[in-house]
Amino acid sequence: MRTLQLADKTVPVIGQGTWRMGEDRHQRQAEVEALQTGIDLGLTLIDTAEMYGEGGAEEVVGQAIAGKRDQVVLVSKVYPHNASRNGIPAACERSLQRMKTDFIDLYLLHWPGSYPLEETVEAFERLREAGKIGRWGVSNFDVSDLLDLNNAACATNQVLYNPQERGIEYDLLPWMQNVAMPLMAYCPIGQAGDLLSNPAILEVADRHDATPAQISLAWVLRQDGVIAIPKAVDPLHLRINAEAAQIDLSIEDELLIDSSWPAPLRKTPLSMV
């Protein structure tokens, strides 16, 4: 598995997302051990959220990581809400409880809210030095949200980002490459649309005896400095997850790509899920 760095990590290309998980208390199990799977798998960059399942995938996350901590680099996010000099620390020990753990090795805002980004920093700094979390970082943050922050001990910047959704590649993508911030993208195989059955899509999958979801995943990694963390439960799809990094892409490959979803020509409004 290819690795860089993220918040003084090495983490692998490939990690596991969380959104979606912990709503319903039938899957938990399964969840739990997909998540451990994964680890196994090399997936050990564990992304969740308080806003998933309102604390129950971070409650997944918990089971998952038993006895596997120092296995894992653990990502969490604070509602905007939260996110004052007051709210940051009590949002993030609740999500501490949740996981079982006593540090978050990255801790993000999950997009900006209302809040200055000063008085969020200051929060986020105060965890740093109590050694609550290791980094911080946003996400959901165009460039000018990053101007506007302004401030080089954020560690990264978690956005959307697949063949169908490439706006970032305008300017948010050059602007995190030109000063060494990594991307986390999210949603990297689409969302329950219709990225997977797209004939270039396929037909890629079918000259490298791939999957879709696997050359969607290649796709955005071709990329300098990104990291995809996809949602995955089914054994298999991890598998197919953890082996999409071995993936090259031509010029041909990326070519047809681009015939279905050309590269951005100008700028457009920063796009979310």
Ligand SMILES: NC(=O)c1ccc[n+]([C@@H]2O[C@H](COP(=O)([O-])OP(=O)(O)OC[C@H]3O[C@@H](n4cnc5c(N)ncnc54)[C@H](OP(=O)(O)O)[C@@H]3O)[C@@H](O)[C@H]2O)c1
Given for the second form:
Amino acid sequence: MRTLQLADKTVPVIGQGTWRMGEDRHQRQAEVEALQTGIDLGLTLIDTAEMYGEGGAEEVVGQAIAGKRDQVVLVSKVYPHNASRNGIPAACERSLQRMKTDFIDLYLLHWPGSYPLEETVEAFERLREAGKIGRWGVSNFDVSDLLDLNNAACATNQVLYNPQERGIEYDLLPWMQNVAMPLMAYCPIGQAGDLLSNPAILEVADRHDATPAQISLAWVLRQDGVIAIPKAVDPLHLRINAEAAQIDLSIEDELLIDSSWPAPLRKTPLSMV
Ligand SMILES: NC(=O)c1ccc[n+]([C@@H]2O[C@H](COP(=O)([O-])OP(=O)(O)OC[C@H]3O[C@@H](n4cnc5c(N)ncnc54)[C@H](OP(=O)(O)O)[C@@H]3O)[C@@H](O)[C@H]2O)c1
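For comparison with the form predicted alone, kindly provide the form predicted in complex with this ligand.
Up next: the whole complex, starting with the chain shown before.
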């Protein structure tokens, strides 16, 4: 698996998302086993958040990484309404307890909120000094937000990116590449929606003897400094996703995908889900 440097760690360019996990106790065992299968396949970067399942996803992660903490790079996110001087350490402590660990490798502000960024950053830095987190970063920040943040210690920005949602190619992605800040691409297979039945994606998949999800992942990963974090519970999906980093798209493949979703020619507001 191709790797890159994120938060002072070497990580695979494909990780595992956890949104929608921890919401249904009947699914819990399957979700735990899925994350463990993913780790065994090399998808050792796990992305979660206090928001997912209101802590349920972090509990699933905790079960999945028991006895395997050292193999995993753990990313979690704090709600903006908790991103205050006192709110951040309390939220982090709850996340650590749910994940049954004493350390989060990378802790992100989930989206821009109303607390001053200086206050949030100061609280992140205190957690770092206390050895509770390795690095901190942000999510759903546009270029203007990163300029407001103006802090070279920010380890990543996690944003929506897939062939249907490529507005960031106009300015945000080049801006991040220019300062060597890795981008974590969420919903990299479009939440398994109509992206996967698009004729251009199907034709490119046919050319590579691959699946549409693999083509979407390969397309996201054609950019330097990008990590994709697909979520999968189905073990077959995990195996398929783990192989996607091996696919190199040709110029002809990219042009065909451009014909369905052209590259942006002007600034558009950052899309979020
Ligand atoms: N920072 C943010 O604001 C934010 C927002 C959204 C998401 N995220 C993060 O990004 C992660 C990924 O985004 P997402 O979960 O919304 O969407 P996604 O990864 O694009 O899609 C997940 C869906 O795709 C299915 N799937 C996975 N692999 C597949 C394959 N090879 N073939 C066909 N279907 C496949 C999954 O099914 P099964 O589960 O049944 O396998 C699931 O229904 C999240 O889980 C979360 O960690 C962050």
